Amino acid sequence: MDTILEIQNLSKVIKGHFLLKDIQLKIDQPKVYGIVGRNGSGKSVFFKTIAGLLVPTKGTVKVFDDHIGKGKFPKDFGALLDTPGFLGHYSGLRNLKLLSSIQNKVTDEDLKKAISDVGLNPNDTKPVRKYSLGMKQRLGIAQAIMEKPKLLILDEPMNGLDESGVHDVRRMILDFKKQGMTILLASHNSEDISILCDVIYKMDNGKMTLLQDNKPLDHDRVVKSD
C-alpha cells in the first residue's frame, strides 16, 4: 500500500524554542489517528506543518510521496485548523464557491452535498456573520471535505457544537473512514478520542509518542443518541 504520510526527524524551532522535536511518523493505512496533548504541546504546529503552512526547521514531511514545505502544499488534502474564517457578508455556499475556485476541482453540486453532509442547508442565503459558532464549525468541516480529500486533518472539530452536533460529527468521521479517508484528529474531549480513533498518539513538549494501536471502537456509543 502507498504511504499516506511520512515524517522523518521533524523539528520546528522558533526563537530558540522547540515547538516540535525529532518527530517520526509513517501512516500507510486509512484509519482515524488521534493526537492528544495539553494546550501548547505542539498539536496545532504539527498539523500546520503537514498542511505546508509552516516550514520545518529540520526534517521532512511527505504526503502521498510529495515533499511538503517551501511553497509546496499537499494534494488530496483537507483540513480544519483553528477557528474557521469566512467572509461574513456571504452565504455558506458562496464562501465555499470562492474557496473552491482556487483549484476548481469540484462542482456546485459537490459543494451543496458537502454542506448538506454537515447538517446545514446549502440553499440558505443567510450571511455567515449571522451563523452560530456551531454552524460556522460545521461549515468549516464542509470546507475541509468539499474536494473529497484522501487525507483529512481535524483540529478540535467539536468546538462550539451542542450534544446533537457532536454526535453528528462523530458519525461523519466514521463515515469518512468507511469512504477510505485517513483522518488525523485532535480533541480535548477524551470520549471523542476513545470512541473514534484506531491509533492514538500523545504530544508533549513537541515530542510524539504512541499510546495505543489497533484499538476496537465502541460504535454503539457513537450512535447512542439515535
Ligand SMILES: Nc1ncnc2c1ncn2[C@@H]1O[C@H](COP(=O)(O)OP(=O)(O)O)[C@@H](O)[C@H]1O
Given for the second form:
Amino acid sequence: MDTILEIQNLSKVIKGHFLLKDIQLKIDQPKVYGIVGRNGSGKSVFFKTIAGLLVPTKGTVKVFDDHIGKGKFPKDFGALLDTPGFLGHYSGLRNLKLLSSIQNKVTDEDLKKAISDVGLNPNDTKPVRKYSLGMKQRLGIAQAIMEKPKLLILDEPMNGLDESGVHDVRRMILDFKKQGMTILLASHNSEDISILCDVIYKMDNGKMTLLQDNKPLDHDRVVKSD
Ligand SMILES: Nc1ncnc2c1ncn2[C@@H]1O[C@H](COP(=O)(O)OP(=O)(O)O)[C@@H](O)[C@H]1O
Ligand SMILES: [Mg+2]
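Switch from the form predicted on its own to the form predicted together with the ligand and print that structure.
Let's see the whole complex now, leading with the same chain.
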C-alpha cells in the first residue's frame, strides 16, 4: 500500500526549546491514529508541522510522497487545528465557500453536504460570530472534510462540545473511517481515544512513542445511546 504519511527525524526548535524531538512515524494504512499527551506536550505543533504551517528545524515530513514545509502544503488533506479562522460576519456556508475557493475543487452542493454531515443547517444565514463554541467546532470539522481529504487531522475536535455533540463527533469520525479516510486525532480525553483509535501514540515533551497498536475497538460504545 502507498505511504500516507512518512516522518523522519523530525525536530522543531523555537528559541532554543525543542518542541518536537526526533519524531519517526510511518503510516500506510487508513485507520484512526490517536495522540495522547498532556497540555503543552507538542501535539498541536506536530499537527501544524504536518499541515505545512510550521517548518521542521530538522528532518522531513512527507504526505503522499510530497515533501511538506517551506511553502509546500499537503494535498488530499484536511485539518481542524486549534485556531479555526472564520470570518465572524459571514454565514457558515459563505465561510466555507471562501475557503474552498482556494483549491476550487468542490461544488456548493458538496459544501452543503459537509455542513449537514456535521449536524449544522447549510441554509442557516446566521453569522458565525453568533455561533456557539460547539457550532464553530462543527463548522471547523465541515471545513476539514469539505474537500473529501484522504488524510484528516483533528486537533481536539471535542473541545467546547456538550455530551450529544461529543457523541455526534465520535460517530462522524467512525463514518469518515468507513469511507476510507486516514485520521490523526489528538485528544486529552482518554475515553475518546480508546473508543475511536486503532493505534495510539503518546506525546511527552515533544517525544512521540507508540503506546498501543491495532487495538480491538468497541464501536458499540459509540452507538449504544442512539
Ligand atoms: N509558535 C510557537 N512558538 C513558540 N512556542 C510554541 C509555539 N507553539 C507552541 N509552542 C510551545 O510548544 C509547546 C507545545 O505546544 P502544543 O503543541 O500547543 O501542545 P499541546 O497541543 O500538546 O497541548 C508548548 O510549550 C507551547 O508553549
Ligand atoms: Mg493542542
